[in-house]
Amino acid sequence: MSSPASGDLGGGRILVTGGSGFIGRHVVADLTAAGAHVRVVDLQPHADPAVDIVIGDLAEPEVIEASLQGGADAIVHLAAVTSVLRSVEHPELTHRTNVTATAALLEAARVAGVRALVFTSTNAVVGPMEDPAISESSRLRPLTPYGATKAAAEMLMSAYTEVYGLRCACLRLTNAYGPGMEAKDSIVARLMRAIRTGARFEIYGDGRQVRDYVHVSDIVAAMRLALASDSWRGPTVIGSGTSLSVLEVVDAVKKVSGASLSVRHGPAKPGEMPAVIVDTSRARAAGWSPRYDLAAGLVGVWQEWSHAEIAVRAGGPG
């Protein structure tokens, strides 16, 4: 790659773990357009058959070896168990994927001479809010196996940065949304799916819990900066900076779609944080700022969902 100060990723060899997923597909397309040589490692094939891909589980040593065959300058590490509810149901699998595989990847990256790694972490590493807003200095107190394993991965990366000089930037993302999330089970995707299928949407709890929603294009922009600049290291909060209640998100989706939606309230989920309000001042000082608020970002999401073929799922909330 060119010097970090130039911000030019052209010619760089970049491994994207989890590159066939929602965020990963956007990252791969962006880096490829920037002239980087991208390789993906994922459990699933990539939508673009032209992408260089290693299919397999990062917890298997031979998969990591194949992924780094020929070397790499940088890694974007997205592969993870990302569902909070799934992590509660399968804590051992979550640890294996989010911690054990990450530790093996870091060590292989060190041996291979990788210079930088960008990691998708989460605001869930801090647990309940103790300050007016979540920042990089907030105390780590995760409530779920998902948050705990992401925090553990951050600690490993801190050590590899300080001891081995493998610069790790941990992007603590809020709720990601955007085009290409048809397979996701997050709130925006669930709302879109409910509208398309005519199902009743279940709100967990009273719906007054607030969250920050960040568009996938803004996440990709942060990753580009984190790959290119040595000033990005350790945790950085990435979010829109505006928090909305679940009820407000429901109203926003109904407005952009122009559709009616039947809702019901169900029990709150274990480990759910009552409020997520983030301070993005560190990211902004490093040259990043979000381009999308939720109202603007939902336009493209609905445009895609309105034309998609949606299968009716049996047994889901309805």
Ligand SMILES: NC(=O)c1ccc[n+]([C@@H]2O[C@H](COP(=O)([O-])OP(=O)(O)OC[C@H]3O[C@@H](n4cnc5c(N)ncnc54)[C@H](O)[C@@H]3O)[C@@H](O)[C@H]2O)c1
Contents of the next structure:
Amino acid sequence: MSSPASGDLGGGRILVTGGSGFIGRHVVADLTAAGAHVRVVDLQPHADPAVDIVIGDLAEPEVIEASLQGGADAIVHLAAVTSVLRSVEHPELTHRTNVTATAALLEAARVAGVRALVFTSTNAVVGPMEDPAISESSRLRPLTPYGATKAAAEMLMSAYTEVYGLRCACLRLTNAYGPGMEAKDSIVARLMRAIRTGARFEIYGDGRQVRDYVHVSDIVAAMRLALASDSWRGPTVIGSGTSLSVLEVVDAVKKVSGASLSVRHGPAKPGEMPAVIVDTSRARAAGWSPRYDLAAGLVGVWQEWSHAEIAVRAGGPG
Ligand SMILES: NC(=O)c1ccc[n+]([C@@H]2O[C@H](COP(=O)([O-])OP(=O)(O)OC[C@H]3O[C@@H](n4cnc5c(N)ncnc54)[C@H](O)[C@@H]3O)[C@@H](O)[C@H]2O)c1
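Could you drop in the structure for the form predicted together with the named molecule? We only have the form predicted alone so far.
Expanding to the full complex; the earlier chain stays at the top.
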């Protein structure tokens, strides 16, 4: 594959696991537009019927085999149990998908001669903040099966990078948002849904917990750099670099939508990190910088939600 400066992936064969999901659909569209031959493997069909897809569970050996049939130059590995709360409810499924399937994918990739793998990790590998900001050198102390299994996958990738020369870049994403997140249960999607359905929005805890929000196009830009450049290996923190409280996100969504929103406070969720403040210097030194802050990024998201067909709940705010 050629350099990112050319923007051309030169016919490279790229397997995108989880390519039917929220981030995956953006990655597939971007890589295809840049000239790559993209294949998706996912439990779910892809929204675009023209996409080359293997439908199945990555934890099944024959699904991995079919996905790599004909070879691949690189893999973008997104398929995972992605919800922290679901991981708490289903730790075994989370391990099977996030660790066992990842280990099998790495081994099949090694045998197939794949050169690079870009993995979507998370700052949840770190757990409670011990430094003023989370960086790649922060100690790993995950609080949930989600964080623990992502950390385990990163460890496997470290070994495959060092021993077998399969270069793995682990992008530790903060909270992703952007167009196409109708199926998600993260805060931006829940807020948009509450506005459109007239439901009351539940804030978990006091709402003062801070988080960093990164736009999906900025994530895709980081993936493009990570695919193209040998200097991207091991963990790299990808976030906007500005943390906002839940209360501030509620205000930002109210402002962009011009809608009123009724909120109530509920109990904090188990495994929630008290704060996420990230240091993105490593990514910036490697040529990446985010284009969107939350206020700018929400404009396109609200445009989409304001036009979406959504069943409005009878009975108004709940
Ligand atoms: N969205 C975020 O805020 C965020 C933050 C940090 C990291 N990440 C990571 O980024 C990746 C993509 O996240 P997303 O938000 O697009 O999630 P998503 O849930 O929208 O997409 C995940 C896709 O993986 C597929 N999948 C799950 N298990 C599979 C299996 N066993 N076999 C084949 N396919 C399987 C799902 O069907 C889905 O299409 C995930 O690895 C997630 O952990 C996301």
